[in-house]
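Take a look at this one chain, the form predicted on its own, written out in structure tokens.
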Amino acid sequence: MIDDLPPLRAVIATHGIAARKALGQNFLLDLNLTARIARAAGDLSACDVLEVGPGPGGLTRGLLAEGARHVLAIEKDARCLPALDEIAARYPGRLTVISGDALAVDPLAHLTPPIRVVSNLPYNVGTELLVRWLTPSDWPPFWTSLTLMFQREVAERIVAKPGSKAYGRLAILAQWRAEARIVLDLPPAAFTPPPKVSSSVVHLSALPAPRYPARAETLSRVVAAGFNQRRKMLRASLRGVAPAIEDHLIAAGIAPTDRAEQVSLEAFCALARLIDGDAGDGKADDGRRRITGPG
């Protein structure tokens, strides 16, 4: 036991918090595992932590027991709030709970940098939240690291390398601006109720600047066009992106007959720069302006 609060099964029974599929809930009840996830986020003693979807508070307790300076938990399910209030009473002044939808709440008014995000994300909003955190209007972002649990398939897409079936837009977005690695795998049996798939925890550390220069909007447009028709050769799938696309592909070191899954992040960035140069703006906006909000 990591603290003197009741076991999570007892908390769930006391407050009547049966997991709801509509909310993407699968509760992780083993407090030793939640403590391991908290440790995977690194030293939390000098950080504020944003947690989305704490549920009955298993990971919340792990974060606080591992020394997080302050935790902001955003929970949509009102049934979980009394359980989270009990945790807040056990750790006075270190836990703030907001009742609301993480897609609609601006957490920055309640957080002091440096900020780490650590969450067992609800399955139904996990990827959308990750994309938001990876694509703010300015870089560096409000967070220094993300330690997030996903379905195993999503985790593999985040860390995928060129040439693999999992490689796509999510890998490009994550690896352009962050170091990404899988730090923990969890079987379905670790959760209540058990999901149909395995889960993995991914740790992403924000880079001070993007790995290769490119304008974010252009890179996103090129990558989306390439992977939306991933079976097509790039000279076909990117035909509508820019005039003389074959010349740009060749100049970027990409064979026009290649498909998107064969192209490295560096080559995609080179292609984006060439397209911008052809458009006449010559910009390679790599998003180094200071962040003012969550994007």
Contents of the next structure:
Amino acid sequence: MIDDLPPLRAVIATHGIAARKALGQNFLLDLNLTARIARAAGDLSACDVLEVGPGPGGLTRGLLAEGARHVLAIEKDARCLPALDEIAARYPGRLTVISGDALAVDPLAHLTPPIRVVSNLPYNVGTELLVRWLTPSDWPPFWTSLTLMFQREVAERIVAKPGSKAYGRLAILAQWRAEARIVLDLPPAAFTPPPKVSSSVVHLSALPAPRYPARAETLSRVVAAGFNQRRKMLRASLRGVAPAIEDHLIAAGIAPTDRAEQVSLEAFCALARLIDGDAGDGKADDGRRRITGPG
Ligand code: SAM
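For comparison with the form predicted on its own, would you give the structure of this protein in the form predicted in complex with ligand SAM?
To see the whole picture, the full complex is given below, headed by that same chain.
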């Protein structure tokens, strides 16, 4: 056991936290597994951790047992609060629980940097929060790393490379300003109740600056247009994005007959700069240092 609190099955029985489908509740009850996920997040001892959707607290206990300085947990289901209070009592001053919807709560008032985000989220909320966390107007963001559970198909979209079916908007958003990798695969049986699909934990580390210069808003617009009609050639799918799009594509080194899934992150950024009237050296952006790497 990682701590002297009751096993999670007993916690669930004591507090009547039968899993509810509507809240996306698939609990992790193996504390060795939750400790492993906590370790995948990196050194927690000097960090505050934001955990969304702690449920009965399996991952929360893993984070605290692995030495997190402070955990802020946001849970929508009030039935879980007594169980989380017991954990807070076991780790005095290290766990704060907010009862509410993570999509509506601003956690930053309760967190001190450096901040790591570690969560086993319901899948629908997970993708929405990931996109929010990846698209602030300023970079670097409030977080140092995100360690998040997704259904495997979504995890594969986050780490996908050009030329693959999974490559799209999520890959570009994630890999433009972060380093993303899958750190753990989990079968349905790891959860109670088991979901229909397999899951993976993805770890994203924020880069100090975007990998290639571009305006976030322009890059998003180009990528959304390109992948919304991913079977079309870019000269057609991007027609509405900017005048003279074929010239820009050629100047960015992209064949106008290519499809979006063939285009690297670097080329998408070059295209975004050209659309913004930047000659392509990135200086018109924010002049930040360029970081080379995959994409
Ligand atoms: N972290 C726990 C674990 O690993 O066993 C629970 C995981 S369960 C997949 C997702 C949790 O997120 C549930 O406890 C659910 O009540 C909570 N939840 C769902 N939507 C939420 C939201 N919008 N804000 C905060 N918590 C939410």
